[in-house]
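The chain that follows stands alone, in the form predicted on its own, written as structure tokens.
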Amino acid sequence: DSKLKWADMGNVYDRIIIGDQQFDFVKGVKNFKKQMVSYFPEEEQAIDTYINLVFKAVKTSKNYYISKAISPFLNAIIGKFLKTPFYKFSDKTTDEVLRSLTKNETLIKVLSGQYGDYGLPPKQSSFSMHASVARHYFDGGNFPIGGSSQIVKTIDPVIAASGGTILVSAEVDEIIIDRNTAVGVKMKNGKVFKAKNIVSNAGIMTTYNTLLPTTTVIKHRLKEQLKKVKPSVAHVSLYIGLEGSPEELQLPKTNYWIYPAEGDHDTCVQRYLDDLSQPFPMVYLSFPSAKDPDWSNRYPGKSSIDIITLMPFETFQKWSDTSWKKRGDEYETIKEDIAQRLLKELYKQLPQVEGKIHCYELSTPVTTKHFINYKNGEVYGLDHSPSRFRQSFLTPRTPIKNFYLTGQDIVTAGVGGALFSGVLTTMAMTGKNVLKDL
């Protein structure tokens, strides 16, 4: 009901760092292919291409979405006419396509220089994918003013006014099935809610291996179906709080994206993963306290930075069971060396802040693994491959009568993806195509 109010981040909203250098992405289309060739005047042809090819990935996947929602009989008439366009590029990884339009290892390292944004290297990654992300971006960037808590503050009396609700330290114990209809849930405190219809948005792999009873998952083979998929990588995150304001320590509202000099992509990350000690694959950079306008209202006289990168499950997967916030001296240990580590790549792009910290939390997958749930502590559901796209089985409708799924697994991994997610859902519950009305 426009409640929710955003704040642009200004005209540069991505900053490529490649050691030395650095490589500005700019909101608008022309002015974002200007800054590309004023970096690659030799590459016109290949940015020009590129921006091409990314409009028409992202008009090929509607109707693919769609594709997901409408009827199993509909789909076999007409599914194959709304999916193939898409293939096209869902198919290819992010690295072939950028290697068909040029050999520039610099500017395909730049082009590809989001891929944290989904979590997979261009050699892995699938290009509908980045192409999402990239146009999304397009446009700019934009913060929600007063922080992210303000999406569930507006959209609480959305759902009350619809006879809905939201309830926290909830947890669900289990989907309750009878005769392959879905009937209702069961808390972990016993309590048991009943409904027409049952929407998971727990992610698929937290859904089929720990929701649903075991001889529903047996019989219809849903264990087979995750074999198909693996789940998307695990990261740690330094929050950071600050003495000064946005405006005293100069922080900026660009997000930063550092990377190593040497190696593409998926060599950096190959690299880290075989020895943690190696230089990170990618630093994230982040400034929500420069980007809320409404910031300094609440807390002022302070800032605060995120800072994010890749970690292996299982480098904390011996905690995994383990109490949050009481898992020992060792994984302390563990959690400040890396910390610090990380405030080593902020002094070097911000050296104005070191000395201006006031606090510091570092999370870890097994965080992740605490508060959402994903068994593996993955940040974005499942892997953004090509044979992602290929699989199916991610879509609303399941087995079960009355039981759906919806979230980034449906879809893909962002707001975004999630929010489009429950369209597709509601269409595919409903039968109706709510898209005309939005």
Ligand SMILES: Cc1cc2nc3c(=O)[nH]c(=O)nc-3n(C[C@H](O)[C@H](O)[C@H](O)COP(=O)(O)OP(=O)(O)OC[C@H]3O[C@@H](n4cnc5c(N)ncnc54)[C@H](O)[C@@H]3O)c2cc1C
Contents of the next structure:
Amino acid sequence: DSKLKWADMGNVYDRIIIGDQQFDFVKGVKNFKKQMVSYFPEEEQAIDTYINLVFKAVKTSKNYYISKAISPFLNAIIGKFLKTPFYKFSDKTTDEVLRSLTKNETLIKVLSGQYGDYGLPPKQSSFSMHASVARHYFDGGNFPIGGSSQIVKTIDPVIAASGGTILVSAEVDEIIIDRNTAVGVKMKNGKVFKAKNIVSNAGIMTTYNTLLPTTTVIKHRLKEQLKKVKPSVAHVSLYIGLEGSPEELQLPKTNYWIYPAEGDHDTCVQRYLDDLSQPFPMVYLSFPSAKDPDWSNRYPGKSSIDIITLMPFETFQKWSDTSWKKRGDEYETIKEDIAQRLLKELYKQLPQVEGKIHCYELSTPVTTKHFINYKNGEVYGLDHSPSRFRQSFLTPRTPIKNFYLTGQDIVTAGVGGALFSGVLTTMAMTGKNVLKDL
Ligand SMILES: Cc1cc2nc3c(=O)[nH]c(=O)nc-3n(C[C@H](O)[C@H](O)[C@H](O)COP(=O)(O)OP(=O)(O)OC[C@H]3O[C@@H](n4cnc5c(N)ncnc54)[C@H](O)[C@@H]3O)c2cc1C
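What would you give as the form predicted together with this ligand, now that the form predicted on its own is on the page?
Following is the full complex, with the preceding chain placed first.
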């Protein structure tokens, strides 16, 4: 009902920092192109073709996703026609496409400098995933006014007006299946809710590994499906509170993506996974308080910064079964070490914030597991490899009657992907083309 308002992030939405060089991603596709050509004048043709390919790849995605929502009967007739143009792009890695356009390693590194948005470096990620993020940002970045909690606060009354409700701290223990039909959910506290349709948004791994009864999982060989996809990477995030308003601290709205000077993205990731003391392969700095025009009304004289980097789940796995906030000294020491490394990256870019930090807290992959129940602390559900987009089971419909999937795993990571998955699941459940009402 249009209550959620978004603030524009300004002209430069992303800054790609490679060693001591920086490259700005500028809002508006013409401006983006002009800016890239100013950095790489001899690569104008490659940049032009790249932008065209991004648009072409995204254009094929609508039919591909619609094929997930139409009936199996219709899919058998027109599914191939809907999906084949998309596969032309999704079967290729981001690196394959970029390398077919240019030999300039820096340009390749810059153009794939948003890979943190979907978690997989260019030699492993599908070009379709890359294109969807790149295309989205050509129009600039936006931040929810009042903070991301506004997304829930504004959708809550819409759900209530339709007779629905949101329960929090309400963990589902098991989906109740009766003669291959979903009929309800049993909660951790023993309470049972019955419904005509059950939709799981908990991610396909969590749903099939822990929420469906074992007999159902075995009957439909659902674990065989899971072997064909991989969980995405895990991450750490440093949440920082500062003294001083965003203006006083001169915080930008632009996101900073910081990369080591040496090696392509995949090499940097591998080097780090082999030895975590090597430079972070990617550090993302975000300045939520600077992006939110309402921030200073709520928190005058204060600011916030988030810093994210990749972190293998295994680093923190041994604390997987410990309780939140009671994981012990060794855990806290490792966290502090990582936090200090991340703060150093921040001070390199924004020396003026040194000495202004009031508090900070690092989330780890086991924090992600604790709060959103992804077993391996994965940041974005399933990873976005070319083969992911070939999996016909990543759809709203399941082999179980009245039981549906939704969420990022059936589309892609991102708030947009998650929202669109809701549209697809609604289409599959109702048989109506709700897309035309949007
Ligand atoms: C640090 C970080 C930063 C991000 N930044 C951005 C960004 O700037 N822009 C953007 O577009 N996207 C961003 N994303 C990605 C985006 O947040 C996700 O892709 C999106 O939230 C996925 O939505 P979803 O509904 O599919 O899954 P989720 O948001 O993961 O929701 C799944 C829900 O299921 C619940 N659940 C799990 N098991 C159970 C159970 N047994 N019972 C009850 N509930 C259960 C979980 O608690 C969770 O609330 C970011 C992600 C992360 C981790």
